[in-house]
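First, one chain by itself: the form predicted alone, in structure tokens.
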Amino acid sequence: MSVTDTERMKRVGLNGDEAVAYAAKHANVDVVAAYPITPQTIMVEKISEFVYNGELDAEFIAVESEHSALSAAVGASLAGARVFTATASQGLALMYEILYIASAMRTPIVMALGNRAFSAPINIHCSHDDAYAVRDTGWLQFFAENVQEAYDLVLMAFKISESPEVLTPSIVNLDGFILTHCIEPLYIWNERYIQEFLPDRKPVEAIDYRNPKTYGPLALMDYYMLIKRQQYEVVRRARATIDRVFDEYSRWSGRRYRAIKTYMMDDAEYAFVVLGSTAGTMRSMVDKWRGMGRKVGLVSLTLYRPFPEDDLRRILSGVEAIGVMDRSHTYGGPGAQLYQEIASTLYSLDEHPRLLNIIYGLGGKDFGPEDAEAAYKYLMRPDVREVWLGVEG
């Protein structure tokens, strides 16, 4: 289908928080429970906006905390409803114990992360920080590189975490400021046909108090280790149910989605890896570099979680020299979470590729085409295994 089928969906201009607010609309949630922080306020404002105006029959549970957001979002969700929620930075960090309980028990909650620093100091802009923190806790996790695709992503976690055979909570992240405050254009579905993609929430199993049933038990030695493993296999097998997810709303809607996006890798002895908007300006500059004669290409993931290993495996074998781009850092760890990824994946070429970590953008600090030529410099560079653009030295 064209994306100019204006009858199923139309042209709109939003910002970030606003295109994940009608997708949490449009995907008939029936339950919303978060707390406002920068700069993810504005998508439980709109949210409660379509509540009060009878526009999403939701229960919107304004809560105290993050910690307690998640928490009736786990209940809601145990209890049958398709739930959504939504946070930041610190708000994230609150969330932590009951992320780990709500992968556990199988809750197919969505979460928008509009991503941003840690404190301290106190900032407001991104950084990945929060995303990386929440690596390890079993929520599957994707990026938005634009408004158009933070929209279609919270659409199509819902379908993939609520499949019978993923059952587990999905973070769709999406860049503090960049995004959740820039107005693009994107399309949107007419809500008479988002049913199409995703009906309503069917659930395996809800709770229901005349057939009472044990809930997050206690599980000591005998039993602990064998529940983990489960949930590890099942994180795993995720992949296959993301990638027809995505297969069919590629379909469904004429955009493509794929675990991972390549651009001009054919051919590339260089390459850089990419999570998030940085990607849009690092395509343009291998289209400048290319035009140059440089032999550049790009990665950028839209799958994080699970991590999408033997992809990258096949798509950076051969290459020289790989820069990965970190919005964030390890103190004392050797390299950013996302360039540690990478080297674990590609430990077991053969031939390894030559690894640079970047480190760039953190706490929103602008990224533009000087940055991007001064990290294809270093990547010229065998002697430098890591730099801090902007504050080298």
Given for the second form:
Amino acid sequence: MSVTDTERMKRVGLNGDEAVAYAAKHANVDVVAAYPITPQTIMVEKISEFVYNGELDAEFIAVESEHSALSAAVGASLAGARVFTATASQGLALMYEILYIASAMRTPIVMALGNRAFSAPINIHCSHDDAYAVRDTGWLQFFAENVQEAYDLVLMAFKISESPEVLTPSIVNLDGFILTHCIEPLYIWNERYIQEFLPDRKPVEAIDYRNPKTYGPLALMDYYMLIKRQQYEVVRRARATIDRVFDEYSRWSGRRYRAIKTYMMDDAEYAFVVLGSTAGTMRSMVDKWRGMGRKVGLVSLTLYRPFPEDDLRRILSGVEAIGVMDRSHTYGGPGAQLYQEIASTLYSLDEHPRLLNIIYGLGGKDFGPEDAEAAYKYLMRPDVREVWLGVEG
Amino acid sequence: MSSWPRDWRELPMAGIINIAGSSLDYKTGTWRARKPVLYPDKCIKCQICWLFCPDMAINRLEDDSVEINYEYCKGCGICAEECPTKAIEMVEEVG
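Please give the corresponding structure for the form predicted together with its partner chain, as opposed to the form predicted alone shown earlier.
What follows is the whole complex; the chain from before opens it.
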């Protein structure tokens, strides 16, 4: 089908939060349990408006904290509901304890995360600290580059998470303010057609009072490690389902989704790896550099968990130097989070590309073409292994 | 529980236990370091021990007297503490 098919979809202007709220509505969610926090607030406001107006037949649970939000979400999901929640930064930190429980109890909740820096100092703008901080909790993670992707990824995340072979919750990341509050044109579906792609949830092992079971039982030395191995394999193998759903949605929507987006990588001697909205800035810079005869390419990850390491090894082998861009940092560690993962991924290669860790944009610090140009200059210098872009020295 | 598989591929998803009431198979009496001993001649059948026992390890009988279920009693000693006539005494578990 064509993207100009106005019967099936319409072009609208929405900010990222509104687009995510529409995605939750179009997914026809049964339960939403969420607590408002900047920059996610508009999602919660918009969804509660949909419920109040009768546009969305869902239970909106106005909880007293994020800890309660995710706890309520787990219970509702176990009961068989399609469940959505959303948060950011400090709110995600308060959910932390329940994140592990949600994934290990195999509740296919979908969460939108408006990426925001952790306090202190208090800051409401974008860092990827929050997404990275929960990378080991067993949730699938996706990164949107723009508002359209945020909308589409929420719909796809429900289908992926609820697949019987996956049954694992998902986080859809969108950069705080840069995407959550930026109005962009996008296509949203005519609700009548959503069922074609995303039918109602078919719960597996849902709570049934006529057939009682024990969920989340005690498992010590005898069974704990077996159950963890089971979950580990589920997340690792979820990649096949993710690729299948991405393909299906791409055909259905006319917009192509893949785990990794590569740009000008075929003959690239230098490459940047990036997450989120900065990919757009970097792609335009690659065009500029190519025009100057510089062989630069870009790799941006739509899929962050499970980490697409095999593909990255293939894509990045043979490149001379790679600038790994982290909108985060780690204290006293060997490079920031994405840098560590790219370094681990490439270690098994016989010849290693040189790696530069570019720490940029913390707390919403602007990243523009001149910053990209500075990053390129650092990448040309073999003596530099790490740079705090804009706060050097 | 002993019939559960040892292979992660065959485990029920997320370790969900499909058999209701399977906690009865978990004999927590082995956890005990001290055990309550009941002296029936001092017991006034007030059933405070039955009320307070956090593990329901005290059985109430037809004639309102009580008996201790050692298969599940963890030896916490609350019954002995609460008994108004000192009809229950905690003694060291032997062997």
